[in-house]
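What follows is one chain in structure tokens, specifically the form predicted alone.
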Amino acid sequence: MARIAVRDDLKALEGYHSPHVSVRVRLNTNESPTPPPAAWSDAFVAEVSRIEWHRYPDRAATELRAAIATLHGVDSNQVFVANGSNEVLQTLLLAYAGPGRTVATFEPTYQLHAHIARLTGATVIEGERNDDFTLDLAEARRVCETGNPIITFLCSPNNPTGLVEPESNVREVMAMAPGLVVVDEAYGQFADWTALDLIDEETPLVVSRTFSKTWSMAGARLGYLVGPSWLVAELDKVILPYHLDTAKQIAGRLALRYVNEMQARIDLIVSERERIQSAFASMPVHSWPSGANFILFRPTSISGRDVWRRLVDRSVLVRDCSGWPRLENCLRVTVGTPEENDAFLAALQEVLA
């Protein structure tokens, strides 16, 4: 039987992959290095035991949205939840992008912004960042004026560079963008400010976040956005019915009881991030300032790919970004536990020596 061809616009695309290698220290996917609190696990198990599995979940995720709204001081009708922040982004793009519309990104940035946009049939215009990977506002204006994007993506802290977008830059992009501005804050809790403070009912701005990082729930695949209520209402037109299962809604709602534990985790990761940055200062590497739970760095005495291989030989896995546009020889390390970070730094020192 002959194979059926996919859409013409998908033939040249590849899926998004993160290599999985069996190692002792895995610092390549920006996960939390520690599990959720034991009290969360106990409460989750207890509530899951009472689920009526023969019934559909609450389609509106009412209690979860209310808990997120309380956390951020907004109305629950300003909150949309989905299976990870990637589904949040996909839903936005299904609703507002698509054939005949343009989406803007500023590279290098999170690869799935452009990838998912193309999957919806949209045209992607990729603006270039400055040499230091900061946002070039003149380039942003050119992209907005010539591309007329329906959605303009900003990522803060930016993945993979780790740079936090200053509030002044976000405000300027909001002023020049002809459509919706999406600030992806998957790592926002590690930064020193949030665009959530700019959300109101009149402004076409949304902020997306995830439970995968600071809430230690990567295995749950839960994300959300906060934005104007009129925009959130439109997303219901394209999301699948009952897309968020009952157990996931319980997991997210219970996690929000442990804000203090989350903040302690953030404080530890930020402290460890600064320790790694300080250690880099005495090594033959160039690194970029980071407001996230990872650091982008470039070895200067040996190729990044060789460093990656030699770290794997020492049972330490980081992300090899050397094949990505403008990131020649670059690697990205997730901040782990103090013990994992010790192992990484010792292995890197040995490799670079």
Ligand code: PMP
Second form
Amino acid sequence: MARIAVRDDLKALEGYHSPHVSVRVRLNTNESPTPPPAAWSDAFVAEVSRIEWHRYPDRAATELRAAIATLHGVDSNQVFVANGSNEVLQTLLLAYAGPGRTVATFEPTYQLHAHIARLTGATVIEGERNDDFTLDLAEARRVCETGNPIITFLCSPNNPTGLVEPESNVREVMAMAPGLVVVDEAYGQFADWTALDLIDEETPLVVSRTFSKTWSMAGARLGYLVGPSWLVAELDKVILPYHLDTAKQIAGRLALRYVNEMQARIDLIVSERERIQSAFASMPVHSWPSGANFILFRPTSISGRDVWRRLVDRSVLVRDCSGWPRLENCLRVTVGTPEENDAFLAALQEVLA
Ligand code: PMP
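Starting from the form predicted alone shown above, please give the structure in the form predicted in complex with the ligand.
Let's see the whole complex now, leading with the same chain.
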């Protein structure tokens, strides 16, 4: 059978891969190490049993949007919900990027920002961060002036570095960006400030968030953004009708009843993160300060790739970033349960000994 050629601009693109290796301790995809509270599961099962499956879901996800709006003290029409924050970002890029338009990223950062932008046919201008991975404001100005980006991406805390973008940087980028500023806060709840407080109707700023991490619901594929209502109205035009199934809308709405339980999980992850960082201090490892549920680190005595392999031999899987641009020898570990973190630290100690 003859193969049909894909669009010319997609030929050079590679897909996004996260290798699946069967191990006992999986600390490679920044998920929550624990399932949602049992009370959530019970309430979910009860409501799902009453779904009218022959009917389409509520197209506007009215109750879920209202619940998210209440959580953040905004209006429902300032909330857009989709299948994971990846679909939120894709919708945003379909609406505002596309051929003839430019999107700015500051590397290294979450690869999907540039990847999805390219899928829409947009040109991506990749600014460089400082050597310590903080944002270089002079570079940001250069990128904004030369590229005239319609969307400028920030990511706070940034994946894969873990660094929180200080509020002053976000404000400076907002002042210099000629278009929309997107702050990807997939890990926002682990950090000490949020750009959600900067959202208003007059400012071309949006913040994206996800249920995949703090809310222990990576399996549900649910994410959202908060932004001005005029922007949300454009996204509503672009997204497919009935994109959010009824069960997912229930899952998200019910999860928001468990804010206290979620906060307890965040507190535990943050204290475990600090414990791992302290352990790193006495190992031949350089690590970056993290405001997220993961830590980027670079072994200094053995190559990152070898450390990754030897950890897999000990049934511990972390993310191998060593082949990514600007991240030579780097690995990224997700903060797990105390037991998983113990297993990781013991294995790493052995590998580096
Ligand atoms: N943004 C960032 C920075 C991420 O790391 C991730 C998950 N890897 C996402 C967005 C996408 O998350 P999801 O689609 O699960 O909401």
